[in-house]
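Coming up is one lone chain in structure tokens, specifically the form predicted alone.
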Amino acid sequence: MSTPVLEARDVSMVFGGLKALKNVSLQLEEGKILGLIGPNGAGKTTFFNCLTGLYTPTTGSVLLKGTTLPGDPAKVTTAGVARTFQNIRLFPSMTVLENVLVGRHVRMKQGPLASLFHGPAYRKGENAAKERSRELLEFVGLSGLEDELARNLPYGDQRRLEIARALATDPAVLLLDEPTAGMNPQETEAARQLIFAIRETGVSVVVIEHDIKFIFGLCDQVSVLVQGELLVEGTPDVVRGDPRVVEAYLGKPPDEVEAEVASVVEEQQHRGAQEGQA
């Protein structure tokens, strides 16, 4: 078997007497989208924080392409893991382009002297960073807005900008924490298509999301956390058919869940037919 691009091995996280995570393991295969779901307080964001070095697990380890990641967010980002946050964390008084450049500077190699004197190497690096940042803004659908202040963007565009900034670090793995929270159906569908496009660039993705319809229509694999423990993992078909998931997370009868999933399949088939006619 090939080495997973991202792997968590028996990760536990204890805060005082509270065990927020209990021996959680996860494997993300290269080129895949993995969904992480569970009720509020299940430990999803805590797990993301462990994956990205914001928290150092009490026990267990996190590996990127077989190498243990350091417990330092900056070093984790440099290694190739980027993330967005449940609550958008942009620099509101900076422009759209400047926000993406913040992420891009992780990959700039100018030394302190070049940066201090703004020599040719510095200018060359800055120009390349701006060019790449503009490419990413176009990729996420924000071209033409580079001089706009981040705080003036509509909510959905702020989400896209945060994704562009994360992609500017050239990650192997992108972690998205509730990327469709607060979005209308049209924005949610646009987010789904963007995540598919991100995968096509070779970036593997992990998504936390409460919208089960969105997750089942997006992900190759789904893992369910309940009270800090991994309850079940597998394909969307396996997860949606597990009665423990229905009881612990979905809170609704299995036939209602099946109806939601069926609607996703029907939408996908209809969309495929339209694309085929086009």
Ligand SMILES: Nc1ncnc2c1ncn2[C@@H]1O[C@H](COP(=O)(O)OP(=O)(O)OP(=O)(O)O)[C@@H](O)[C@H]1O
Given for the second form:
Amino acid sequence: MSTPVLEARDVSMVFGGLKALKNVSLQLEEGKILGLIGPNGAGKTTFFNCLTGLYTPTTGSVLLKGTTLPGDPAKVTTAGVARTFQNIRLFPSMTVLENVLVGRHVRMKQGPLASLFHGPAYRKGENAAKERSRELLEFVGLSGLEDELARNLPYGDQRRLEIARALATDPAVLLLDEPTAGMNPQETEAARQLIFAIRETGVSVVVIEHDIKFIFGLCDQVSVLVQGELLVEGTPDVVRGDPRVVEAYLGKPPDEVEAEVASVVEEQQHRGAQEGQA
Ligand SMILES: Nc1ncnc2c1ncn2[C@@H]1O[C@H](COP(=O)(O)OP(=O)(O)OP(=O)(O)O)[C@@H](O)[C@H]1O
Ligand SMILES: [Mg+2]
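I would like to compare: after the form predicted alone, may I see the structure of the form predicted in complex with the ligand?
Expanding to the full complex; the earlier chain stays at the top.
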């Protein structure tokens, strides 16, 4: 098997007495979309924070293309891992274009002196960065909105802008934390198509989502995290059919859930019959 583009080895994270992650190992193959699902508080965002150097895992390591990543968010971005946040983190008083440029600056070669003197090399670099940022805005479906303030965008567009900013850093891996939260069905479908398009450009993706229908229709592989532990992993078909997944999501074994549904249906039918008689 080829080296995974991103690999977590036995990552654990302890907060005080709480074990938020327990020896989580995960491999993302190049060119794939991996879904990470699990109930609230399962440790999904904590896992992203460990992958991106925001948290230093209590144990374990994270590797990009076989090389251990530094435990520093800026260095992780430069190494090629970009992310979006569950609670959108844009610069609300900056324009849409400026927000993407912030991501682009990670890849710009000029040092701080060049930007102080604004010489020709600086201007050339800035123009190239703007051009690339505009391309990315078009790619995510936000062209024409370059000069709007980020805070004036509708929620779904803000999520797309965050993706454009992440892509501006030229990542090998993109981590998306609940990219469709708060979106309507049309926006969710557009987000799904966008993530496919991102994969087409050669970027490998990990997506956290609660909408499991969305996840099963998007991902090549799915990993299920429950109470900090990786419970099940596999293709969408394997994961969907695993009784432990149903139990983790609904809190009960599948046969109990079925029995409960049957009793509700029966009760409704009974009530309907009584109303018919009245
Ligand atoms: N900085 C922190 N300090 C202490 N506890 C934390 C910290 N970050 C997360 N936790 C705890 O770790 C556990 C996992 O939280 P996390 O946010 O990773 O879950 P999640 O799977 O992303 O949930 P959700 O689906 O609700 O976003 C929770 O019990 C949370 O309270
Ligand atoms: Mg979360």
